[in-house]
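One chain comes next, on its own, written out as structure tokens in the form predicted alone.
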Amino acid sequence: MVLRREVVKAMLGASCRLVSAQGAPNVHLASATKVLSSEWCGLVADQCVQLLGGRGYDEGTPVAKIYRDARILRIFEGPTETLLSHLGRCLLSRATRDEIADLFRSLGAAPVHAAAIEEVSALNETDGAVLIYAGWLTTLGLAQAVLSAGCFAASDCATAAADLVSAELATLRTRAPAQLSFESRIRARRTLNAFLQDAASSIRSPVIADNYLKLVQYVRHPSHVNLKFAT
């Protein structure tokens, strides 16, 4: 928990230094910082609840409130998946790849950027899973770059925090998306369509039957058009 906090503090400090130097935030580093801070906040809050057992779940303790409030951070100010897709697209797109390269270079971590590019170069850039994976590579790569930039005093904690990020990157690479064949993509699309059809049919439950009937009534009576749209 402490090491994750140190990584986020380091990334926030790097973002602030770039604001001071350039007069504006670097949107890529800010996005990566938001992803890690919100995701790890939820993880640490969950670990705190688990550590305290029943007391952690009790609403009378502050940890329960922290656990509940931390969940919204992964959605507000940009959902994690949106930010990761954005970072992944920026890493791969010809229009923005130089911006990402310059950011890594400014942190003294050009080899980290080169390794990330090489890793995803053979994958389908239009695949959402690839974009999110590339976004995670960018996020953790920037964290690794910040921790190795020499802007912080050397300490056992800083070294351990850098080791944590390296371990997170190693774990991420075990989940790298595979290059799917055309046939595999067709099967995946059929599976998804079948799931969506099953989900749509299962929604017709007594819980929403009354609301469904009201909507049908509004559609059948033109005089209720405004009320239908308001509903």
Ligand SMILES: Cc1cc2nc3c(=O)[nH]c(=O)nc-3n(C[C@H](O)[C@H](O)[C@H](O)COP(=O)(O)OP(=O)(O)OC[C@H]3O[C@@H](n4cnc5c(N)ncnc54)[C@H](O)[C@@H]3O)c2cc1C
The other form holds:
Amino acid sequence: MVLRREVVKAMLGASCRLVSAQGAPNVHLASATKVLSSEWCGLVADQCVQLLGGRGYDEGTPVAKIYRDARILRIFEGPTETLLSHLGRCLLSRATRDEIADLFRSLGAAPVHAAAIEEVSALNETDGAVLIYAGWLTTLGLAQAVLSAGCFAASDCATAAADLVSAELATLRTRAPAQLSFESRIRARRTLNAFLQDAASSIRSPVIADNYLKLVQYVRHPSHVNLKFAT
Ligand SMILES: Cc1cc2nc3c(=O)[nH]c(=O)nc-3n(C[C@H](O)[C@H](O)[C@H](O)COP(=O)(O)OP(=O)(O)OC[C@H]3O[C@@H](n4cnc5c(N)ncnc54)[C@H](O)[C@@H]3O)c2cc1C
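Alongside the form predicted alone that was just displayed, please also present the structure of the form predicted in complex with this ligand.
What follows is the whole complex; the chain from before opens it.
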């Protein structure tokens, strides 16, 4: 928990340093900082509740409120998935890939960037799971770069915090998205389509009522089903 806080503090320090140096925030580093700080805030709040047992769950203690409030950080000001797919697209897209490369270079971590690019180059960049994976590689890669730059984390636990980020990167790599065959993608699309049809006919909720969320399907081609939510 302490190490995660250390990583986020270092990334925030690096973001602030760039604002001072360049007169404007670096949006890529800011997005990565938002992802890690909100995801890890939720994780640490959850661990705090677990550590304190019943006292952590009891509404009379501040931890219960922190746990509840931490949940919204992963949604507002940009849901994690939106930020990650944006970062992934920026890493891969021709229009923005130099900006990301420059950012890594300015932190003295060009090899970290090169490794991320090499890893995703064989994957299908139009696949949402690939974009999110590339977003995580960028986020944790930037955290690694900031910690190895040394100047943003002054405390005794900076080395252990860097080790934590390396371990997170290693775990992430074990979950790299597989290359799906054309047939597998068609099968997945059919499964999703069947699920959505079922959901559309069974949703009975005061929040998602039929007249609020109506699922409309457009079939352009038997093998290409486009789904659209219309209000
Ligand atoms: C307490 C609170 C205060 C708020 N204050 C403000 C405010 O002051 N100003 C303001 O403008 N807004 C505000 N909002 C709205 C906030 O910006 C939105 O809740 C937020 O942008 C997420 O949009 P959404 O709730 O419509 O979720 P959706 O966009 O429906 O997202 C739901 C989920 O779908 C997935 N998803 C969505 N888009 C993508 C994508 N592109 N790729 C992959 N997955 C995706 C994610 O898992 C996401 O969590 C506030 C919300 C809350 C709860």
